[in-house]
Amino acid sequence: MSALTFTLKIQPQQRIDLSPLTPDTLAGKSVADIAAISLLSGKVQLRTDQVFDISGDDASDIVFNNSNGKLDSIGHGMKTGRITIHGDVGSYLGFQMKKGEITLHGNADAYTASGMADGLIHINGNVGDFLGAAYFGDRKGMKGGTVIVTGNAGERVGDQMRRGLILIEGNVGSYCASRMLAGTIGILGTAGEYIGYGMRRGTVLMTQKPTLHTTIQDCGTHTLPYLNLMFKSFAALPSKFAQISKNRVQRYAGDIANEGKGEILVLV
C-alpha cells in the first residue's frame, strides 16, 4: 500500500474546507468514493476530484502536495493516522483534533491546534494568531497533547489553554499565555508586550527575559529539580528543546490580578 496522495491541481478563488479528508473518515473507501466527497469552498460544493489529483491507498497516511494558504481546516477533529502536507495551510489545522500525528513542511494560518486533545502536530514553518487559543464562544483552547513550530507564531499564543504542550523555536507576538488556564509553553526566541495577562494557572518556560507587565511579579532565582524530568520529556521529540538541560531560572508568578499561580521561568 502508498500512502493516499491529495496533489492540489487548482489555484482555488474561495477557501476549501478540508475537514472531510482525515484518516478516520476515509477509512474503507475507495479511491472512487473518495473522488466524490464534496467539499464546502465558499457557496459551492467542489468534488474532491475537482480539486486533487487522488493516487495511493493507504487512507491511515495521508499526503497533501502542492498545498496553499486557501485550504482551511486540514486535520479537523482527526483520532487516528498520519497526515504530511507539503506547502502553506490556511485556517483550523488540528482544529479539535483527538489523536494521530501531522506533519507541515510550510506555514500556517490562525486557531491552529485550538481545541486540540492529543496528537503531535510538527510545524516547519511560521504560524499565525491563535495557535492553541480558544476558539470564538469556547472557553477552553488547546486541552492535550504537544505542539512543535520551528519558526515563529504570531499573537495569543495558548489563550485560555487548559492543558499541552507548544514549543516554539522562534518568536512569539503579544499576549502570549493571556488567560492560561494550565499547560506549558516553551519559546526560544522573543515575546511581544502583555505575556501572561490575566494567566491563572500554567508554566511559559523561555530563554530570554521578555518585557513583563506589572501585575507579573520577581520571585527571584531559584534551582527548580523538577525541570530535569520536564527536559528529559522533551529528549525525544524533534525539537531544539530536546538540548536543553539547564534547571537555574528565575521565576515570575502571575498574572497576580488572577489568582497569580501561573509562572514565567526564564532560564539562566
Given for the second form:
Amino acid sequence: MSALTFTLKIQPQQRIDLSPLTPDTLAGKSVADIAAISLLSGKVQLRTDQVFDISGDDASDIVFNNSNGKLDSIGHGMKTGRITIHGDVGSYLGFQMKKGEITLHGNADAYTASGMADGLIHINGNVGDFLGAAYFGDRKGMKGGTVIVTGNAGERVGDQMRRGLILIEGNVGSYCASRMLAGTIGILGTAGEYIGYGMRRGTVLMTQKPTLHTTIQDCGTHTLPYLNLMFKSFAALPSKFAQISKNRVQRYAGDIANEGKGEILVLV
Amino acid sequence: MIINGVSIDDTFAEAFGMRGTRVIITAQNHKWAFNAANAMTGFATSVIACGVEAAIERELSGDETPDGRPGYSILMFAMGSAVLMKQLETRLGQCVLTCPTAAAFSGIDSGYPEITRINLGKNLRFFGDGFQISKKFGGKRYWRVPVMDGEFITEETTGMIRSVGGGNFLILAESQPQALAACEAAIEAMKKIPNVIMPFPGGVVRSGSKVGSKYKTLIASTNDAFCPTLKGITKTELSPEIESVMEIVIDGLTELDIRKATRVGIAAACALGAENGIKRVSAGNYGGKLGPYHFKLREIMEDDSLSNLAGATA
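Please give the other form, namely the form predicted in complex with the partner chain, since only the form predicted on its own has been shown so far.
Complete assembly follows, chain above in first position.
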C-alpha cells in the first residue's frame, strides 16, 4: 500500500473546501468513489478528479502535492491517520480535528487548528491569524492536542483557547493569548502588542520579554519545578522547544482585568 | 526441610486481599524527599490501629521520577478502598504538602489488569484558595498549588490495585540478638525486591498476636504459644533452646511479589544458619480459614523460579 496522493492539477479561481478528504471519510473507498467525491468551490461543485490527479491507495496516509493557498479545510474534523501537505494551504487547516497527525511543508492561513481537540499539527512554515482560536460565535478555541509552527504566526493566536499546546518557533502578532481560558502557548520569537489581553487562565512561555499592557502584573523571578514536567513532555516533540532545559522564569500574571489567573513566563 | 541447619516448618502464612497504591515523592534532594516520604509512612505499621500499612519501597534517582528530581517510592495498603483513599489524602496533605520542595506523583499507571484511579492531589488543590493551576502533560493532570516556598506540584490521581497483605514468617533463635541479626539480614535482602514493603519498625515485629483475649474488650492479644518466657506455663510452640522469636510481615502488590520476598528473606536468615543460633523458621496463620492466600514455606523455598528478582505484574 502506498500513500493516497492528491496532486493539484488546476489553478483554482475560487477557494476549494477539502473537508471531505480526510483519512476517516476515505477509509474503505475505491479510487472511483474517491474520484467522484464532490468538492465545493464557490457556488460550484467539482469532482475530486477534476481538481487532483489521484494515485496510491492507503487512505490512512494522505498526501497533497502541489498544494496552494486556495485549498481550505484540510483535515477537517479528522479522527485518525495522517495527512502530509507539500505547498501552502488556505484557512481552517485541522479545523475541529479530533485525532491524527497533519504535517504541512508550506504556509497556512487563518483559523488553523481552530476547535482542535487532539492530535498533532506540525507546520513547517508560517500561519495566519487566529491560530487555535475560537471560530465565529464559538466560546472556546482549541480544546486539546499540539500545534508546532516553525515560522511566524499572525494575530490572535490562541484566542479563547481552552486546552492544548501551541509552540511557535518564530514571532507572533498582536493580541496573542487574548481571552485565553487555559492551555499553553510557547513562543521563541517576539510578540506583538497586548499579549494576554483578557486572559483568564493558561500559560504563555516566552524567551524574550514582550511589551505588556498595564493589567499584566509582575510576580517576580522563580524556579518553577512544574516546568521540568512540561519540558519533559516537550522532549519527544519535533521542535526546538525540545531543547529548553532551564526552568527559571520571570512570572507575569494577568489579565487582572479578567480574573487574572493566566501567566506569561519569560525564561531568564 | 532443613536449610543450613535451620528447620523450615511445614506450615504456611495466611494473607488477605488488600487495596494497594504507590506514590512517588520527589524533592530538591534525597534528604527532603525522605523527610516527606518518611512522615507520610509514619504510624502505618498495622491496619489494626493505623488505618493503613505503608513504608518506603525504594529510593529513586532523578531519571526515574516524573519531574527529574530525586525521590522515593512508597507503597500504602489498606483493607478497603475508602480507607485507603482517606488515608492517602490526609497523609499527603499533612506530610507532603507541608514538606519543603516536596512533590507527589502517581506510582501505578499500567501493568496490572485492573487499575482504579484514586485521588492524589485532586482535593488537596483547594488549599490553593483559587490560585491553584491545573496543567495537563502527556494525558496526565497535575496541580500547581502556590505555597510559601514556591509551588507544591501534585498529580491529580494515582493508581490503586487489588493486592495482598499479611504475608509473614517467624524466625526462632537461641537468643534475642541472634534473632534480630537474622531479621536484619532478611530485611536487607527483601528490600531489594520491588513491589513489597515490610511495614513494621525496621521491617520487624516482635509482638505477634493471636485472635482473642481473656479480656472481653480485646480482639487480639499476645501470641503466648510463641512467647519464650512462658514456655513452662502455656501450650508452647517452642522447644527448650528457643529464647526469642521475631516476625517479618510483608505486604505486596501481587501474590508473586510476596512469594519472592518470602524466599529471599528466609534464605538470608538461613544463611546465618544454626551456628549463629537460628534454629527454626515458621509462619503465622489462622488455620487457613480466614485468608485466601496461603504462602507455604517449604513450597516457596523449593521453587527456584522465585529467584528471578524482578517484580511481578500479574
